[in-house]
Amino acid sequence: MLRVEGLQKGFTGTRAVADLNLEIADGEFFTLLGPSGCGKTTTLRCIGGLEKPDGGSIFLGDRCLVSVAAGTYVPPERREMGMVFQSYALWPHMTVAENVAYPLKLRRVPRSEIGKKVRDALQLVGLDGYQDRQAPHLSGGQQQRVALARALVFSPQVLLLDEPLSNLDALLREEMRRELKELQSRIDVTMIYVTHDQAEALSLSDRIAIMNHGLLQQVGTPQEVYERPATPFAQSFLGRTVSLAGTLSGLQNGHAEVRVDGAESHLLCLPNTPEHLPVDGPVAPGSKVTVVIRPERLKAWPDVPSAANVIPSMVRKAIFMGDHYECTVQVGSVERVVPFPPGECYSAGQTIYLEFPESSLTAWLN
């Protein structure tokens, strides 16, 4: 439905987006993830036209929105799309429905079908009711459901969100994002959300997009980038990793051997699989690598088990979270913060046998 082709834009000598190519499916929601400065927010309006790129093509369907080289640029009002922004974007002296209204009269749309349509966009964001109130009186939580309305009223094809829930406090968060789902499943509109939070993009995608300075990292599904990270970037910056350095030292009977930096004597394998050892081209034992495992996958024992990739390591600190424990573990030569669930309570200075499944680690080369 909408397609991004070698998209750049900078800023002052400085690179914001580069050569950025993506294809963003009908009815799908999508969301641009990364750090800040990593040019989602960049890439948000080059999309609905709020810039203009400095190379690069955008269509939606078999409509040229952008071509750099042609010198076509539509202006954002006949784009089709609805924005929310962070800041919501309310104008203090207006109502609820003049707020709402403001883009159908924008675009002439005609008085008898202005009330009509502003209320079923109130009734979809379950503001029914809210119309007469100054947008300046409402909550943080009704604010935000007033600039989605607004969003909406003219039925867009896409609907661009640049992290919309960042200024609400965390509860309200949870709650807006369900909401948005469930609207985005009945309304059946495609959306494109710019977030930082992993939590966000994980829980409101059907894919993600994780970028940084400027390129895109890797495209998925939730569970393919987190499962299946494309860059030690992708990895690092989708959920909590604990990675250890150290060396290759083997690579034998289809499985790699590494030897950790300050636990040399316990070796960890993995299997030589480009899922597991992602590397371009032939790898040579000696390498410098370091391995990467999610935290949840990782087993703790008080005692010595009978199983493979264990390392004796040593509690630090251990500081109670309510639903977990957040450990301090040295691990070889470094410390590295470990959850554990409530059931598992470690205290300082004791010595834990930690488990690395083979299945779930991966080694990328320094």
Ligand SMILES: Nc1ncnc2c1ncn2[C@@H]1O[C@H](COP(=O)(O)OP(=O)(O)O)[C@@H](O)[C@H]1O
Second form
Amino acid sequence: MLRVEGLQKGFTGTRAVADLNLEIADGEFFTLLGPSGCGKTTTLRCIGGLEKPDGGSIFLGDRCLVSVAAGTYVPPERREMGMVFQSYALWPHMTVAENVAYPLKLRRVPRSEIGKKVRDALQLVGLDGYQDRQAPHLSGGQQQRVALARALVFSPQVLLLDEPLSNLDALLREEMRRELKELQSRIDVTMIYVTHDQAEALSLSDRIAIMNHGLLQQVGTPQEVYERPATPFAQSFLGRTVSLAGTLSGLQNGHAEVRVDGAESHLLCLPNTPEHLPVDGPVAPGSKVTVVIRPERLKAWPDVPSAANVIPSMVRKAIFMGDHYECTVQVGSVERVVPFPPGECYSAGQTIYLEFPESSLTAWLN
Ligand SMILES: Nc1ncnc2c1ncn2[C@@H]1O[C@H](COP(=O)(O)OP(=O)(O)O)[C@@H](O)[C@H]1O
Ligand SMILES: [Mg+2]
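Rather than the form predicted alone that you just supplied, could I have the structure of the form predicted together with the named molecule?
What follows is the whole complex; the chain from before opens it.
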């Protein structure tokens, strides 16, 4: 329902958005996730009309909001999109009600309707009764609720949220995260959410688009992008990984064998399928690869297990973190930090046997 085609936007010396294509469904909670500077905000501002792209087009349903080729540009207040920013951006000299009413006045909504719409919007965010407060006298969380009410007050089709929870402390952030999700289930609005926080992206989104350097790396459900990352960047950015360098030593019977640097006598075997060994074109024994696994898929044994894909490893350090231990483990020639559940307590100097279940392994060509 919202379609972005070939979006490009540069600033002097920077290509903020390279060539972006997105299709976002009606009512979807869609998240742009990526590191700082990857072009999330610029993309969102192009969708909202605060930024004019250098190339490409954006459609909401059949309606063209911007097309560089056709010379179309619909201004922000005529796009039916609410916006919420990290900085709240409330007007300090106005009351809560005046702040929330502002978009209605901009749209020339009759005065007689404004009071009820403002009350409804404030009720939606749990701030009914705060109408006459001055915005600066509210807590950060309350200010962000006011910003949310202001974005929702004219019943937009699309809500654009740019890191709206980043300025809140951890506890409040989690609470607001739950409320946002709950809010979306109550009102019929498409949400496009920008964050660099993976926990937020995973817990809130119907789908996530991972961005890097102004380009899309992968689009999928939280489960898809976590379990089957499409690029090394997607894998390293979302969730923790344990990676080991090695050499491809054999390719037979639908399997690929890898000798890990420094532990060459122990083979790691993985399925030779595009899912586990994503390569373009032929791959030959002798190729340098990086084997990657999510740490929670690793199994650790105190004694030699009767399993395949096991590498004996030395625990160098174990740090208690409350809900888990962070163990520094020497695997082959490198040290890797692996979180272990509190029940599995290993101590420095101990040899453990790390099992790398083959269905959980991915190998990238270096
Ligand atoms: N108004 C601007 N003027 C110059 N450069 C900008 C401007 N806005 C963004 N950029 C640059 O564009 C790139 C993408 O920025 P941005 O979209 O804000 O990324 P993100 O929101 O992912 O952190 C960055 O390199 C940033 O410095
Ligand atoms: Mg940003």
